[in-house]
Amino acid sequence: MGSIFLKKGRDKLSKNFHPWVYSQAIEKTENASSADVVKVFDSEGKFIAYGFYNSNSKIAIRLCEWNENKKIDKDWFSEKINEALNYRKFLNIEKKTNCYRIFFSEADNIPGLVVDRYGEYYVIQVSVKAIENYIDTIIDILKKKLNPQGIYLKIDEDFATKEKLKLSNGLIYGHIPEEIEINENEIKYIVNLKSGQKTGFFIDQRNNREKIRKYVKNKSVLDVFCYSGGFSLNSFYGGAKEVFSLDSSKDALFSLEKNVKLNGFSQPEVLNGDAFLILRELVKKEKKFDVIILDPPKLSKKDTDKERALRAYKDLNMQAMKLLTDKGILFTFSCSGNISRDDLKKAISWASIDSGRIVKIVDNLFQSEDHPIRLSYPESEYLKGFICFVE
């Protein structure tokens, strides 16, 4: 096992259980190979933690275990996965859904590993090079603990490039049907694990989708970036008088149509195209809505994107505010990891000034509890949202 020593003054976060070590913080390496487990020491030679090393990545080490007496082997992986499963069992998520996250990467103490459940089928996402060496171990553990009918592997292209991953998308155990029916808070969805966004569905919005129901009764609703219709369907369930669903993807809107039929709801008014352009067109037409949901994709993937992304968040929220009726309600989100809750609040504030509307934040929105937020790793809070009353 190789050893890595950190520069003096660059080890505080690591000692406080933050899992990321950037390449600039490394003083020297000894017998350390990429994709291996390494021992990490401070500048005085005191042990800090074990970690997964990748010399090709900006985040050179992903720390995973601060107890020097532990060994990173099959038993260690089994222990961490078991802890995560026990936490989900405690949450009793299955009373609401058969679709949830059972393992959440660094927040559950195995960097680069995500596992989502879709009924009796599971999806693994790998985003750290070293996890490739343990993928067979992980599959074996999941088979023994969960008895899945099928496991599908999905690789994010951005992470594959950054980490130089060799794994690719594909079935790695059992079988996976083309479409799987899941249930969530009394609504049914059809998901495709092979072609859907993320691992197949936006599991992290489960609680927020349910929360919208109390705000939409007899209201007109505009669901922007609707994807397969999570917020649209929950709006119908909550008694909305009309729903407009906007997305640039025809495939997503086709999935929305299937999900609407599956649940026996009325078809929404579908808007297909660029949300930024369509919102402006609706403003010109002086269209008004009582409730608007803004759930855009990740607009900032790296730090150099941040300023541009903040302008985009501001623009989306400004156009939405112009479209809202007096005392209208805005659900607004960011899933960009490097956009903080305060950043999003600032963008909303700019939007309120430029739209000439008074905005009150009445609730904070988060990712669902199967995506825990680890305080020593603030980056685990990637989904931020607010419910706003707009006057």
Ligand code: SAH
Contents of the next structure:
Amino acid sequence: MGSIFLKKGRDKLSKNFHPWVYSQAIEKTENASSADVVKVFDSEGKFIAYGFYNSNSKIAIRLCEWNENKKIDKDWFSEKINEALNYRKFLNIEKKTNCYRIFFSEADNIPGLVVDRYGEYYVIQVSVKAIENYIDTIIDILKKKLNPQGIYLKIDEDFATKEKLKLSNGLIYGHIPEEIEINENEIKYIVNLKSGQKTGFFIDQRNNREKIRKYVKNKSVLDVFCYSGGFSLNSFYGGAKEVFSLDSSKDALFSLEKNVKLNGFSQPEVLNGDAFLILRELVKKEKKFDVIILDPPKLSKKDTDKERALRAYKDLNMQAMKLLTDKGILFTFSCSGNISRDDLKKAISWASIDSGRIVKIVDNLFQSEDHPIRLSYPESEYLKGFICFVE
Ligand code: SAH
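Form predicted in complex with the ligand, following the form predicted on its own:
Below is the whole assembly, all chains and molecules, this chain first.
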């Protein structure tokens, strides 16, 4: 096993259980090759943790085990997966849904491994090079513990480039039907694991979708970035008078229409196109809505995107505020890792000034609890949102 020594003064976060070590923090490496498990030491040669190494990545080491007596082998993977499953049991997610994240990467202590459950089918996402070498071990463990009907591997293109991954999308065990029906808080959805976005469904918004219900009775709702209709369907469930659902993806809107039928709701008004343009057009037409949801895709992927992304968040929120009735409700989100809760709040505050609206924050919104937020790894809190009361 290779060894890596960190620079003096660059080891504090690592000692405090933060999993990421940037390449600039490395003093020297000994026999460490990419995709290996390595032993990481401080500048005085004291053991800090085991980690997965990738010299091609900006985050060169992902720490995973701080106990020197452990071995990173099949039993170790099995133990970590067990802990994650027990945590979901403690959370009692199955009371709400048969679709949830059973393993969330660094937050569950195996960097680069995500596993989502869709009923009896599972999707694995790999985003760290070293995990490629353990994929068979992981599949073996999942088969034993979960008795799946099928496992599908899905690789995110961004990670594939960043980490130089070799794996690609495909069925890795059993069979996967074209369409899978899942349920979430008494609403049914049809999900296509192969062609859907992310692992098929935006599981992380479960609690926030449910929260919309109490704000929409007899109201008109505009669901911007609606995907397969999560917030739209929950608005119908909550008794909305009318729902407008907007997305740039025709496939997403097609699945929204299917999901609406499946649940016996009336069809929403569908708007297909770029949200940035359509919102402007709606403002021009002086349209008004009582409730607006803004759930954009990741607008900032790297640090150089941040300033431009903040302006985009501001713009979206400003258009939404212009479209809201007096005392309207805005559910607004960012899932960009490098946009903090305070950053998003700042963007909303610029939007309130430029739209001439007074905004009160009713509630803070987070990713659902099956995507744990680990305190020693603040980046795990990636989904931030607010419920705003707009006067
Ligand atoms: N609210 C959804 C998830 C939204 S994901 C849910 O609860 O399931 C983000 C969505 O934004 C995707 O469906 C994607 O197709 C859409 N999208 C991306 N860029 C867009 C743009 N410029 N205009 C409109 N929709 C866009």
